[in-house]
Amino acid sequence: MTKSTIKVRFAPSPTGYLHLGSARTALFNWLYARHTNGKLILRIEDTDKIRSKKEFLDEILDDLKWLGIDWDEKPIFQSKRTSIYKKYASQLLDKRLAYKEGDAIIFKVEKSRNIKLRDIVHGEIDFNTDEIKDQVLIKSDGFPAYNFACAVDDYEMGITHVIRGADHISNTPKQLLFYEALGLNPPKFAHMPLMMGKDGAKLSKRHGAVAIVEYKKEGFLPEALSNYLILLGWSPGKNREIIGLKEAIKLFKIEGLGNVQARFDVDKLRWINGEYIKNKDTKVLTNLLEDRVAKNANRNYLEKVVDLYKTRFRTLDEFTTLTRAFFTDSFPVDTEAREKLEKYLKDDKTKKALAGFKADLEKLENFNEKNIEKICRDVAEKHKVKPAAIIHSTRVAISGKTVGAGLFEMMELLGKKKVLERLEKHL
């Protein structure tokens, strides 16, 4: 088999939003297709007419594109292929390998047989047909059952490798029976271990968001999320944790998929997202943040705030929380920050030092970081207090927080008028 003949598929069901686990499956199929110069086909499993919705499909397609995944050929819709499934079901009826039960067609499973699956990830897996009941091929509503449609479509589409989650392992022997009965060659299978929560339990909302759309809204970058999902089941080697899609394509090998359950850790994802943020061009990052801050924010000013904070926030949402004081005077004061300010202001020496700091700032003509710092240290020495007392108190007064970018850089960016107004208000 040449590399160009490899064909894989991703088969989402438009009955809900794209889940993290499904996105990971799509990524591995895409990586394998691109690594081998093969093809990735999109198959929409929309035979559940009640739950399938266009809004879900539109979001799924948008999410795939957002993650950097493209596909070859037009998507195939199962709901438009009922005549194909009925044709194959009729063949099994003619061979007396299936029977009718009302309007439904049922496949007879021969008992006491052993079925072997050679899985790329798990090795050889044995199944006994005594554990498999007769299988529905065509339901009474005329639509195919999942496993039958899956087997027929994979053959009709020329799929060579099926890469999917380990929750489908139990479906595989049923599909192998259909291939055998129809005289068709099955594809190769690779079942990836399921994605679990950090605590080892099945991934659910208590571990954080599970839909890709929620991560988009929260301000995760697509390249960071793709990067992290790739690491959940595969490694580029050398303990690397940051890898772009282009390089991952070159290095990816299907044999390298791990057989250990992957644990989703949102803190690790946040760290990776932070790495991508701090290495992103400030202008590009500002474009992503523009609609998250005050609409009347000056572009040049916004870029300066982004540049000052790009090493300090790990999601785009976090930026708006950290930097609110740069765009409005009605920013909240953290409880810890308020307590710290009250503590400093109870000390007469510190209170006088802060008043002296404000007075000297009023006289300062060139209001820049270097000059502000000099005044701070001179005042601290004059009043016999630690510079930290002035720095911490001033930070709370001008930003409402105990942490942030360098104080003197913040003050220069906010400007003399704004800084003095806020010091006056709190002191």
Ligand code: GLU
Contents of the next structure:
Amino acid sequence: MTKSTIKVRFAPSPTGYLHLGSARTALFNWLYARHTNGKLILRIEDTDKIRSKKEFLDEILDDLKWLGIDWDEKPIFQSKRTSIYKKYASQLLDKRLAYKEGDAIIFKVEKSRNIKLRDIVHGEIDFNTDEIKDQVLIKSDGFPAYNFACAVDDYEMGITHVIRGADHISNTPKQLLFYEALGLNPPKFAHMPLMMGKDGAKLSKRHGAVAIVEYKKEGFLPEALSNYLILLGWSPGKNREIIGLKEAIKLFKIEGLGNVQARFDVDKLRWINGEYIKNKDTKVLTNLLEDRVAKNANRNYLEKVVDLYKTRFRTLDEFTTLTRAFFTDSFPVDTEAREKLEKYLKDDKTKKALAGFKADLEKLENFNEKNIEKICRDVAEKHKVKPAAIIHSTRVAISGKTVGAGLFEMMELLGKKKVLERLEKHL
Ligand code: GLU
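Right, the form predicted on its own is done; let's see the coordinates for the form predicted in complex with glutamic acid (GLU).
Whole complex next, starting from this chain.
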């Protein structure tokens, strides 16, 4: 006997953008399918005629691909399957388990029954049908209600495991009732604990962006975002935090899905993103950054800036803000940096030292890191100021910031002309 193939599905409603929670659900379905050599089917739940939009669908599919998720077979659209839902609803009418109300078909829920859900994540959950109203199967517009379409499709598509968010737990007894009434075997269920904000409250805009597309725009790398999302509710063991999808496929076990509330922590995500950035090949990273910096930036120069800053930025957006002074003369000067520079320049000794630094740099033929540093130390000694005073004030003058890469490396990369111009401007 051949082992039956695992078949899972991801079922987005194209009524909004893909958000963090559903992306995580998609990732777990995908990991399970790929781990078991099974199949992942995409089912588009587009039965809400008014709220479903093509632009949402396109973005959802783009985002899934961007995150590294692929699927088998062509996506299934519920809006094209109304006759199938009607066929199943008629069976229930024939069995007198449903009744008509105008054009709508309603399922009659038998009272005082116990419905047991055996959930892979949550264990056994009992429901009493007294708490479940009669259920709309087909709405008067001819479209199916969510729960009915979901049950019919999961059966029709041969879905073996339903992995979805815990917000659907209360829907499951209704779906179980439909399977029972139709005489069908239900799939297995695994409800992922909901993703919460860092403060434990339901994740919302208040905690920051929830749409994947926002993270894409801000310059998170897809591999970092997928990595982070799969850690929310699953662990590769040994406290590992950096794990690529390829390896996660090998290690993934559905039983490993934890029943602990996952908390979305954007700082942790930034850290992971920074790790991926650090380890990325400079040329590849530069490709990603190219259209975020000045259009006329020289490629070779850009690669050098990327290399210099690679360990210092955690999103592509951060790179742009950190390195503005490398690409334009009209870079902003941070308030804190301006105050610091003003303070230094008020000190006569430092001001003179800086002027001396500039004068000696002007005479420097080979404008490289080592030579610049030597001049800096010599000038500091001569003027009896701390090298730090020259270093800090020069940094602000040439970059508008108090932080950044090593000053002498920055100066070499910026080049003699720019450095002198900017020092001149401030003295
Ligand atoms: N369209 C539903 C949602 O986006 C799918 C629920 C399910 O996976 O059954 O929440």
